[in-house]
Amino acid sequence: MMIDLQTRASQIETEYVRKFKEEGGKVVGYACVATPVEILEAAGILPYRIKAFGHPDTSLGDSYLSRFNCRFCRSCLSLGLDGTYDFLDGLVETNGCDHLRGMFENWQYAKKLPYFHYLKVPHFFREDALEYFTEEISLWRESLSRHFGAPLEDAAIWRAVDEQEALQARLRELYALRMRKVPALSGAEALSVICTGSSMRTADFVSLLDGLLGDLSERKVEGFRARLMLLGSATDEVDLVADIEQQGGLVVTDALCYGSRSFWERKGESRDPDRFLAEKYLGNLFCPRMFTEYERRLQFILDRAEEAGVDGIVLVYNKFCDLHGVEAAALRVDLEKRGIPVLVLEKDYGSQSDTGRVKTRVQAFLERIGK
């Protein structure tokens, strides 16, 4: 089965996606965990979290936003205007960053997506915050339901809210078999999960879990020389994770966005629905464009890292990444006070051209702690 993930974990529109519209169902894509994707899932929609797997081409995109812009963002965009995703029925935008917003706003400009939605995510979580973001998902909520002609009532949106927080619980299983003393899988192996599931809906892909979670359990990965955990800004680059992996530091946990901050504390208290997904999502949002919260990120990677026992902490962001170039130098410093070795690793999104400076700056670093 994990044989299968690694190779569906590669592909845009998998074959399930292609069943799925066969169908007749819907597919929207988005990017950012800020989405609350109940609201999708309970209007029988398929939330699907737009990627690229290191692709390198940019030029479409290059057409639309500047070179000094994220690259993952250029190569989504590209993507887009190819007609690789010509399969999706409308986007959700999110403020999540200057250079993934002008991805989304050029690729509605250059292609006219049948939906489009701009669902705007507060920078700060206090009161006034949640009380804005609520009334973004109320209006998000009746778009959807207009354009789509779901009626969304609540005891749908409800029982989305359950289907998460199975899946959520999975999930938080499979990284404690990814963290035992001695793992049951590698770090690629666990992103390669994470990106098949984030092209299905939620209860498929805790079904599939299901199996995997059984299969994993006798499974054992020797032969490593250090436990690492992986910091950075969003990627979905397996081959990255892999290239770390075979100098020898395996990723027994991450704080990522494809990865537990997207997952592992996600709880609200509201029984209004829409109230309860503000909670949920923005009270829960490890980023570094949430301005106020840099301790609470700290101490939840300090919780992963005591948690996993690991040996020390690769830090990668992709070039042009402002909110996490500017994170990475004060979790450098606050970490390594602890006594946790850290690296820091700017890389180029999709570049093979910085596969051979990653492996050398690994390997250094690994010598570095002793291992």
Contents of the next structure:
Amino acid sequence: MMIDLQTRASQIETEYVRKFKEEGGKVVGYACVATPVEILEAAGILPYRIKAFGHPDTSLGDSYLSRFNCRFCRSCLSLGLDGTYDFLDGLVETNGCDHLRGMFENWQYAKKLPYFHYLKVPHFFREDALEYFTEEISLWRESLSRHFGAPLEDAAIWRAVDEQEALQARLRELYALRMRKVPALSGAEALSVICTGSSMRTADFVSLLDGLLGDLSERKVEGFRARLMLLGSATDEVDLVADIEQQGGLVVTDALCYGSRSFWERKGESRDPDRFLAEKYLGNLFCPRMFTEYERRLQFILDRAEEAGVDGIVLVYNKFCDLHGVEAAALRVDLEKRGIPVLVLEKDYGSQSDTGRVKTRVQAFLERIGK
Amino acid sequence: MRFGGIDVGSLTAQAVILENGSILGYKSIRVKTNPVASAEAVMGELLAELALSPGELTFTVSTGYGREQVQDTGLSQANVSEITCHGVGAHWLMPEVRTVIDIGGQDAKVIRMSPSGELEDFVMNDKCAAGTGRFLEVMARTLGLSLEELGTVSRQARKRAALSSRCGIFCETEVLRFLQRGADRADIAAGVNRAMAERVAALVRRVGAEPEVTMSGGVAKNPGVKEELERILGLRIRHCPVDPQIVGALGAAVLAKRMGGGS
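Mind sharing the form predicted together with its partner chain? What's above is the form predicted on its own.
Let's see the whole complex now, leading with the same chain.
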């Protein structure tokens, strides 16, 4: 790739972020894909998606969370507490899962960032949940406007909505290049691009993608023996995807919240921006934290698998992830029933000592599917 | 033509040489400081015993931890995961076998094979010592027994001690508590084997135990674990006709024959 991409925990504070801050910009951290970043964008704030890139040191996080909490959350918390994330002007918490809440609340307890807001996201997609979420978004908008002194008028939010749609259209183009018969980029590269963009303002990420899409149009990634799809819990471990690909299985698509689960279609109908965002986000959100949405999740996975022509699916999740751990059992059965081989890869987030076990299982899976 | 298989595990390394469709010889050693040194040593010793030179092997496949490094240094021409190798090895020995329970030093796997000997499904243990050979090693040391004795002594048990199957550390504490209370070592040894079997049985259920079932890996030599597994799962586990520790290396040699031009 021609550009510097974020792939490691040592690159959390990028040159881009440093410059943005030097110019007086504000940066707010969020973690969950259910956070309507349009609100932050409309306030001129950089929405920085919290990542740990498989950072193996969880020692500071372990002082606040238990060893039985998801290690992604403990790694992020450690980076929050050791000063890596000191450039943040605030945090927006969501109830994506309880481990994530533990991360946010202990982070705020220990660091006392100048701005902290808890955005409560309903677990259902239905009318009363939409009304509730609309009110939540309005309250967040007020609190953000008050704290940062940003007017946050409707017109600014609609502009941010259009920007997000432009971004999501380009991400779909990037995935089209990835899914080509001879893909233009590897799964590890695609994940690095998305991680890099999630540390940027939307308009700048769009420009980056415009350049990248041109550069990649003629590129060919060859020499792989199988086409795989990756799905599961929040995955920002570029090294993990690279390890999978090193075994010969190119990850040509995914159903991850750091991937295709965030390229949303325009869903909202409302002319009130808060209600529109509630409709867009709840209408597109179907990770396992959403109750009664299993069939939609399954269909989304089947559609992605079919369009990318995958030979098999790797379902990856971190040890102690309740949501994806439970979901994996049902998903595996339902996908295999439809003739798609599945490897359930439970692993320890960011643990170098787990690399060999990951590689063995992926290699055996490729042998199992005759690749 | 002769074909080689090298399996470097976490605690032991094995080599097998096949000639004319039968096992010409095999060797098992404790691992050296790195997988390449282990592979060199185990295959070197076996070749020396058989008075052969490395050039007399038509094709060799490496498996186990470090299988790629072993291939990179030219000691093998291909590498295959130990999951496939244990399945292929067991199927070559006993074509009726559909399920292989392989318990090695640091991991446990349950492998299901198709009737024609293709890998159908598998599951590997969590990243945890409970349910692996390492667990038995620690418990045997705590009991002052050798690994072999842990299996044989447990057969004299009159009242099996109830131990946790969850965690190696907690289990070791429990073993010490039983010892301090003056419990019989045979009863505790039986409890250790039962705890181990319970953990492995959970893995077996995940894949489903399609008969016939056999065991490979070092822990297959412990009759206590094998019998407890039979009791829990309600089925008979077929005895491996060769040293169960060499099944992975044997599978690698069988695959070497397929890849290297043998029929």
